[in-house]
Every structure is written in structure tokens, then in C-alpha cells.
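Given as C-alpha cells, the chain that follows is alone and in the form predicted alone.
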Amino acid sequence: MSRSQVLVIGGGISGCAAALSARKAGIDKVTLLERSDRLTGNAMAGGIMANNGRFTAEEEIKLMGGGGDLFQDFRACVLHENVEFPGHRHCYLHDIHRIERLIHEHLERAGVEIRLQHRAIDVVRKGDRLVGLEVEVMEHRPDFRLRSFEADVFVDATGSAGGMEVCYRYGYGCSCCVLKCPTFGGRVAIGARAGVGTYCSSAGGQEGVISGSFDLQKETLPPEYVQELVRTGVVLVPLPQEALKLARKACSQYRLDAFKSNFVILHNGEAKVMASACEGLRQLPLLRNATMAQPLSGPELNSVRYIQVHFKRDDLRAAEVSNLFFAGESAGLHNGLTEAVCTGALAGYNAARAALGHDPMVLPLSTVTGHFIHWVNQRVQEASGRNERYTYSGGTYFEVMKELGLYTTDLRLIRQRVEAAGLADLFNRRWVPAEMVTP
């Protein structure tokens, strides 16, 4: 008998998700293909967990058995625990500049086969199925040469951002710190090759979503600054009232008072603004020295993302294609690495059952995960719901997640929810090819 196989494209926390997924759920053979040198993706420039509706997602999913090793490793290298900042509780602080490294070997033990700088650009698909891409390979800087990969399912993990012509295009900024677009090749939306329909958010009329947060080099502070957020991890710096423009908001969760008069920077390696605008940073007496990490293109604002979405089944399978499921943000407006996390999971959970040829599976409503993409699902089918990103951790969504009781830090609560769903340890079981099943 043939052994199953899974393809996973794009090497960020979603795609990292649903490989691990896929193999602990029964497929002997899954191949990970990134882009660019290394794993991850926007964790590189990341840090926040567990704040908030986000501490109820990934106590469940770990219950469920998916993502459990993901987080263990986010908490290997953790700084700061029980963090609070404006409108935000319990949350940890990562380490980004190790959490790659973990993730990576972490994916390696699990034997994932992991394929750096392989692009994926096209796809070879017959009747309603995809049976194979095409991938650009970087031998020798800038030489690519193509090579066809087979499988029977296939996860895009691609996420959702621009390219360097949206950036410039729309004045949003430089998506190139994180993506490396320039050096690896662009991004391509394996789901819209496949001829998966899509869709885009916008702000202001215009394409695109600008992330909510910047990074600086924290030995560019202050010395009280570097100090304080190395003890606490939090530090508010006040604006003054000629300032306040500096603190202007992309991301919902944000829109708080606190966050309108103060830059709040949190510890994750460097020092993370949570303001999606810094223009005029280095006017303000205290900050004058402060010398961007991410994004490197300076003054400008932050990577551009939700060009290209994908709309997607409840069980994340595309309704045109039968074996393609998304993950992350190609999935849908979801913005954060816990909600990668648990989408990447389901992915390549119901990818494997696919490939071994089981049906897929909804999470039911009664979940935290299972009801934020049934919601997210329904919220886009009308323009006005693109309009948003959304999040367990803050904005409308979390708002429907106390509403509905979802949210808790019990933890006893969280463990009768998953088991009254007969969903414990759903993300460990082997599944076996379905004609192995006996009736």
C-alpha cells in the first residue's frame, strides 16, 4: 500500500501547525515548503500570548491535543509571565529571536520534512483536486530552477500579505523585515491559483491591512526604559498632546484610551510598540536614539497584510477544490499566533483524515476554536465584516466570547467543555486509510 501523503506550503506558525498536526494524526510522509531561510513567519516579530480570550484558546486546543507541543515551545522561552497591559490580562512574553530555532528542531524530531527556499508558484489540478505544485528551488542566489511536488492533500499556509508593489502602491510600508519578499520571491496564494474564490480587507477604501505593532532595538532606550521592561515587561511612555497622532491604531483591540496617549511597549527580545504608526517617533525627547528592528524600512508603517483571503468551509477545506484546507490568515481575518496556532492544527488534522480517506470534521460550537471560525465564516460573507480583523484576544470577537460564556481562565471549566464534547485528546489519534477500517 502506498503511503499518504501531505503537503503543507508556507513555513509560518499555521503551516507549522497543521505538519505537526498531520503527522501526529497518521500520515507518514509531510514536506513543509517555505521560501525564505526559516521558519515561523510574523513569530519573528510576535511575543504576545495567552492575553486574554487568547488563555481559554490554548488551554482547550491543548485539552484537544493539538498545538500542545507549539505552545510548550513558546513557553521554553518565555520572559515575563502574567503580564498586564491596557485592556489585556495574563499573557506571557516570548522570546522572538529564539523561538524559531525551537520550533524548527522541534518540527525535525517530529519528522517533518522540512524544504527552505522551495516557492511554491502553481499548481497542477484535474476535475475538482489538486494533485501536484510547481516550485521555484533557490540553488545559488538569485538562480531558481523548478521542481514538481505530489501529494494527496495539501495545506496553504501561504498567509495573506502584499508584495513590495502594495506596499509602495498604497504608502503602507515595508512588508520585506518579516517576508523577505525581495530576496526569496513573492508570496503566491496557492488557494487563488487553484481557483479558490478570495477576498481582501481594506482600511480607509484602500487594499490591505497595516499590522498593529512595530519593534524596536530596546538597547536604543533609555537606560530606565531597557531596565523597567526587562523586570516587568510593560512600559507606558506618555505623549504629549502635539504626540498623539504617534499612537494611531490598526488593529481593534487597541482602540483604548490608554493606548491613544501612551506608546505601550512590551519585552519580546526587543521592545514592542503596540501602535501601528511612528512617524515622528524620534521628535519625542525620550525616544530620540530609537532605532527601528522591525519594521527595517524605518519611519514608515508596518507590513501590509489581508490582501488575499481565502473563503473556506468550517471544516477549513475549500469548496472547489477537495483535497486543499487553509490555515491562518489565508484562512480567513484571524490575527494572532494562538489563532494560527489552533487553525493550523484543525488543517492539518482534517488534511491527514482527508488523505487517509475519512471526512473532515467541524469543531463544534461549544468550542472556542470551532466557533471562531463558524463566526469569522459568516461575518465575511458581507463587505462590511472584511472590514475587520478578529481576534480571541480583544475587538468584536472576544466581546461574543464573554457574551457566550467562551471565555474562562478556569481551568476546570475549560477541561468539562472539551470533554463534554468528546474531545479529548481529539488531535493525538492515529487514523488508519479507511479501507482498513473494518464495518
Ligand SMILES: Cc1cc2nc3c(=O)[nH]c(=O)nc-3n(C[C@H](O)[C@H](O)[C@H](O)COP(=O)(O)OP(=O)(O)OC[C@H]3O[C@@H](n4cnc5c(N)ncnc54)[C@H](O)[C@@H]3O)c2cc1C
Second form
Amino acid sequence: MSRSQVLVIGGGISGCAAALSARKAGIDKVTLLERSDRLTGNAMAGGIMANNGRFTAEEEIKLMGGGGDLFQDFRACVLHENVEFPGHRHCYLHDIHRIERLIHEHLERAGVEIRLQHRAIDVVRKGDRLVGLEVEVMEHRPDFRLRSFEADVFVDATGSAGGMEVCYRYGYGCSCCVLKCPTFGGRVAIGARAGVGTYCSSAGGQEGVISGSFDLQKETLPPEYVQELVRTGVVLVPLPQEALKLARKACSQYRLDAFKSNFVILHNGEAKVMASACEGLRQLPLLRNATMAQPLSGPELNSVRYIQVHFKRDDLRAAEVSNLFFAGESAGLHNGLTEAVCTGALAGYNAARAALGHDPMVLPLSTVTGHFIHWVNQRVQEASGRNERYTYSGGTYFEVMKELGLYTTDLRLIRQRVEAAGLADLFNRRWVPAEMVTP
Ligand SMILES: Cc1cc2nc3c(=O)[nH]c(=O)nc-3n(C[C@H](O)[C@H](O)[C@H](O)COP(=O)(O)OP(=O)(O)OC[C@H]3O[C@@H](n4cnc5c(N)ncnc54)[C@H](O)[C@@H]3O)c2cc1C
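Counterpart to the form predicted alone, namely the form predicted together with the ligand:
Okay, now the whole complex, with that chain kicking things off.
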């Protein structure tokens, strides 16, 4: 039996952010459970940062003292700065092969207890509180050892992808094989196990949303393309119209003409292909030898996510369970690494406050992250709002950011806003137990 003050389930970016944030806020024992053998989850298939409104959100949360450590890691493995590609401005591209190790070491230095190959499979609930978890520990395959973990407060950061049954059901692959679902057992949504209400994104009348990109092994492209990709970070490969099959990917960028007539390829250590699915990949002489890095199913539809995501309050707490918080995709239709860091930072901070006997906090609507959480919560009350995914970098939410003046690249303005709300260094404040605070 292991006992923590704060227990984070899921070692994707949102879970890493939550664990760091809880440590910073004064929690002695923070444990992070990850079912696979690596941290950072879908960040290992990512690459794009600070595009469009993500720039504002990153700078804002850093000024609040949250997530800055993780953004430093992303910036430490930058391959290209200030990149533009259709629909996206001022982004940086990080190396997907380096990010996991940097973040892992960072968490170790911060004193987070990391438990890999630990898959939470069930909960123990007493009244309106969670008291423990049943965890499958993978030591000597195929045998698992069951262990119990107890904690004061829990954060569900289990993402929204997999397991293998999702790949079977959709039949055409799910790029979340970067999460190695079949090897380590699928995702278990801990909130759902604890009785928290869930929903499933249902674009086009089917459960789950198909999105994202796929990676080609860079070296399998013709050398002149590799050189250009490595030099500039972006290559556009024109597509014959008949080669492109518009699919059901949810990302709004795929409606832009530039994406309908090109493969947009970005350098993220591999060759990240932004396309809504293409039957003609191998018909293009350029890509005849291209080998898939991930998803292994190839450029057919991929990345089925947003299955069993949780309803939560604006402070990221479950309405039904008083000591359970959510972060990242598990907390709603939030898409993106920046969104995962920001919601993770708040979830970890609020988990720490709750563990020390203080009320969790709602970020004001004048902040990007506060507004985003509130807005998504409102939207998903209606079935129509569950047909979309929400991101700072595009689609309806980026339009809202622009309308409200929340989007800006003016660092002075971002600082003024954070200071005016009294939130500078918020996440750097250490909390002491409520009973030790003299009234
Ligand atoms: C192919 C692809 C490309 C993308 N590219 C970009 C990009 O370029 N830029 C960008 O900003 N965003 C990108 N995204 C989106 C972004 O990667 C995700 O939104 C973000 O990583 C989600 O983080 P998360 O922590 O919420 O979830 P995840 O990354 O899914 O992490 C969840 C973690 O929880 C673990 N877990 C699940 N259940 C359990 C359990 N029961 N016990 C223990 N552990 C468990 C999983 O193994 C996983 O490691 C991309 C997504 C995909 C799929």
C-alpha cells in the first residue's frame, strides 16, 4: 500500500503539468502513475507549439508561474522558431524524440514519484470521496500484480484515446498507437469509474473524433526534400486533386484550400504530415518509399479520440466527487499540448489546495485559460457543442479569442492583464495546511 497526498493518473503532458504544479504548491508526496513505459503521451506525436492563440496562453500561464518549467523543456528541444504554415502563425516546432527524456528528468528533479507501467483499473469510493485506486503493475509479463494506492486528492489525466477496442471498432487505425495501447492495456477513465458523468464527442453521428496528423520517417523521403524540411521546417507538396480524399478529421484547418491541394509537411524530428487523409500517398513519386513512423496503420484515418471525457466544474473538479480533478483531454474536448499544460497546471494547483484544506480556485474570465475552461463547459452542455473540439490555435475557440481581444502577441499587454487580475506568480505560491493559517 502506498499513500500520497496527491495522486495523478496518466503521465501525458497534462498529468506531468499537474504533478509539477502540485509539488510547487507545497505537496510533499506527489505520485504520477503511467500505464506505459514512457511519459508525455501524445506529445510524442506532436511538434507544433505556440501557434495562433497558443502563443498567448503559453506566455500568460508562464507569467502566472504555471507550466513554465514544461514550456522550457519544449523550448530546449526546438528545431525551428517562428514558423508559418497555412492557417498557423508564429509557431515553434519541437523534436518529438527528445521531449520525453527532458520532461522525465525534470519531474524527477522536482521530486515527483514516477511509477511507469502502473495502470489504474478501479477506484475505491466512500461517500463523495475517492479513497484509493486498484492498480495493475506490469512486472513480469503476462502476469500483473495488483496494488492499492491511497491519496487525499486525485487528478485524472488519462487522456481520451484508446484502448485497442477503439482501433478494432473503427478498423482503420488510431494514431494513438504512440501510446502503445495493446502492450500496456488500454486507457481506463478513472472519473467514469468513480461515477462522474462522461460524454463522447460525436462528430458526423459517430462516436469519437478523428483528428491529428501522421509522421513519416524523415529519411525515407527524397534527400532534397529532407534538406529543405530540415532547413526551413515546412515543405508543401502539391497533390493531384484526385489523390486527395477528404475525410472526417475534425481539425478546422483541413477545410482550408492549402490543405486540400497540398500535403503540408512539418519537421518535428520526423516528417509530420498535416493532411486530412490521403489515398494517394504512394502514388506520388516523391512519397513512394515513404515509411510510416506512426500511426502504423498509415495515412488512413487515424487518431480516434475524445471518448469518455468528463464533465467538470470551472475549477476542474468533479461535481460528484469532492477530491477528484481533471486535466487535459480527460477534462473535456480540449485539444493540444498547450491546452494540456494549462489545464494540468490548474488541476495540480487546485488538487494541492484541496489536499491542504483550501478551496480550489476558478481562474477569471479575463485569462485565456480561465475563459477557455468556462466556455468549453458551457458549450458541451448542448449536444451540438459536443461535435467540436476546442483549441487556442483554431476553430471556433480561436475566433472567440480574437473577438474578445484575448488573442495577442503583445507581451506587455499579456503581462498587464495578468498583473491586473492579481495573478502574477500565482502557481509559485506554496500553501500550508489550512489549520496552520492564523485567522
Ligand atoms: C497524432 C497527433 C498529433 C498531435 N499533434 C499536436 C501538435 O503538434 N501540437 C499540439 O499542441 N497538439 C497536438 N496533438 C494534441 C496533443 O498531443 C494532445 O491534446 C495532448 O497531448 C493531450 O495530453 P493529455 O495529457 O491530456 O493526454 P494523453 O497524451 O493521451 O496522455 C494520457 C496518458 O494517460 C495514460 N493513461 C491512460 N489511462 C491510464 C490509467 N488508467 N492508468 C495510468 N495511466 C493511464 C496514457 O498512457 C497516456 O500516457 C496531437 C495529437 C495527436 C494524436
